[in-house]
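In structure tokens, the next block holds one chain alone, the form predicted alone.
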Amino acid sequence: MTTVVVGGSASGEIGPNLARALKAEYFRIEKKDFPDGEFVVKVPFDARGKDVVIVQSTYAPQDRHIMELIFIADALKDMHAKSITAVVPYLAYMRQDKRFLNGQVVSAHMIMRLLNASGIGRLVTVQPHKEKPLRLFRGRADSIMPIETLMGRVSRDLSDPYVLAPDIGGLELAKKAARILGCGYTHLDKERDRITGIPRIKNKPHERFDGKQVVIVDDMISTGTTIMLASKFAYSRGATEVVTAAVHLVMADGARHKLLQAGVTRVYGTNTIPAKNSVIVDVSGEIARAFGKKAGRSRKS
């Protein structure tokens, strides 16, 4: 059976790279704006019968790009593909995936339902901010991990790191950055104010960081509030350079002023979010090997 890739118009260089690795053709969505603010897709191929893969990122503007990838796979369910995969490289609104406070919505079970809805039968995205929401998803879900990529690239140009997580829940991404670059690791504890998001640095590591470059290590990059105060601690305690290695690059809300004040010198990412004046890996390869795997739930590449 044919396998086409088809790009929405957030799918950046990965739908095209995707599809070469794939060796299947490959198909930009068609889409026309109206006036209002609203917009139709049309898919421009015959889907019937065939495995369609949709390549579409959900930045900024998350609810467009997602209306979009919605639109796409119900046109294809119409059109009666054979089946239908969503690869969504940067998934938003995986952020709140309980309600903090009464009357919130929980936004990552929300994605989930409006996907299953569509037509998707199996999803793959990079990295995702929680993993948890994905076991609501009703097909496969697969979860690529690109950190060993974006270790490789950062390793070409460091001579002495050492890994430094901004708060406790990006510890185990600071150790499988650490063994890749082959150095020691801490964490900053971190606290966040429920109503501003404001975050603080609670408490402290004891270690100390003379003349090594210190790699700031996230999956992702939003306001570059957390990453400041990480930058800042790490000049304190000695660092000779500040970097940060991030899956997504959001970089939201004056986000490159702030690391550019906080001292950091390079920033590193890869091309799930369109990023200026970074260091930017292609995880193009290692979504492609995730359609080698064998059937599971979810799974970590």
Ligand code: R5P
Contents of the next structure:
Amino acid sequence: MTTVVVGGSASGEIGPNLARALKAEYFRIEKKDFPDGEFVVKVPFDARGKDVVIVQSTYAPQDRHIMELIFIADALKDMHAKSITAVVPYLAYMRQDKRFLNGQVVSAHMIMRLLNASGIGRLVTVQPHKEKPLRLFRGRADSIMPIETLMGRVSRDLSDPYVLAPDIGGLELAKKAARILGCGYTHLDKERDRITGIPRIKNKPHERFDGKQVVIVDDMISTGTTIMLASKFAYSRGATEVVTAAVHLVMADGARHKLLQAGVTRVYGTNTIPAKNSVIVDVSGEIARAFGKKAGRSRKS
Ligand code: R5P
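Right, the form predicted alone is done, so what does the form predicted in complex with this ligand look like?
Every component of the complex follows; first up is the chain already shown.
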């Protein structure tokens, strides 16, 4: 089998690292920008009859990165690649997975339809906000949960941790994190105003964290408001230190400042999105393992 990995402009080190792990040849996509903001991609190898793995994350500017991904896939289809797999470490638009307000688009579904139309036959992504939208993808879809790698790194720095999920949606992640760290866990109950987008804590657990280093875990940090609220809560219940570990460090403008203000001493994340001033772990190894797994099993990894 001839597998070739091609990295898009938003693939970072995951492209070459994955190619090494799969013992595949690696190419970087050629991209030419036009003065009006449009661009064209060129696949720099003969893809005919090859199993091609595209690596392209879809962090900001999300739309350009998504367009680049589907352009590469379409070019590969035209070149008669034998198979096209898309490794999308951060898959954008997954939070809008239902119609929260009348008239809204269900963006996560539309993204799946786009991927289907572009000729991608298999999708591998890392910790999507929810698994359900992946069901609309027509081919095999795997999601990687890099919690072992992330917590493995966190555990090196903490002696007396306690895991806190900022909302009920993060409970499964918190349970796994606590198991790996060998400590207790609890969760907050958060609700988000669907008009303003601002979250607030609805119900608080009874636990105290006296003398503990609280690890707030989440799938992503976007504006930082969720982690800020959780950090303030942890300190109000006696935590000596608060750190946060999230798979995707989206870190929209102002997020870093909010975390600092709320006393978060360290931010841990993965390289699905480039991030500064954070402790970053590489997820390429976990992605590579998905290629050795049978369909349906890697979702639980
Ligand atoms: C939402 O349910 C997610 O799991 C995150 O908690 C959320 O996206 C974080 O957003 P922000 O950093 O803007 O509060």
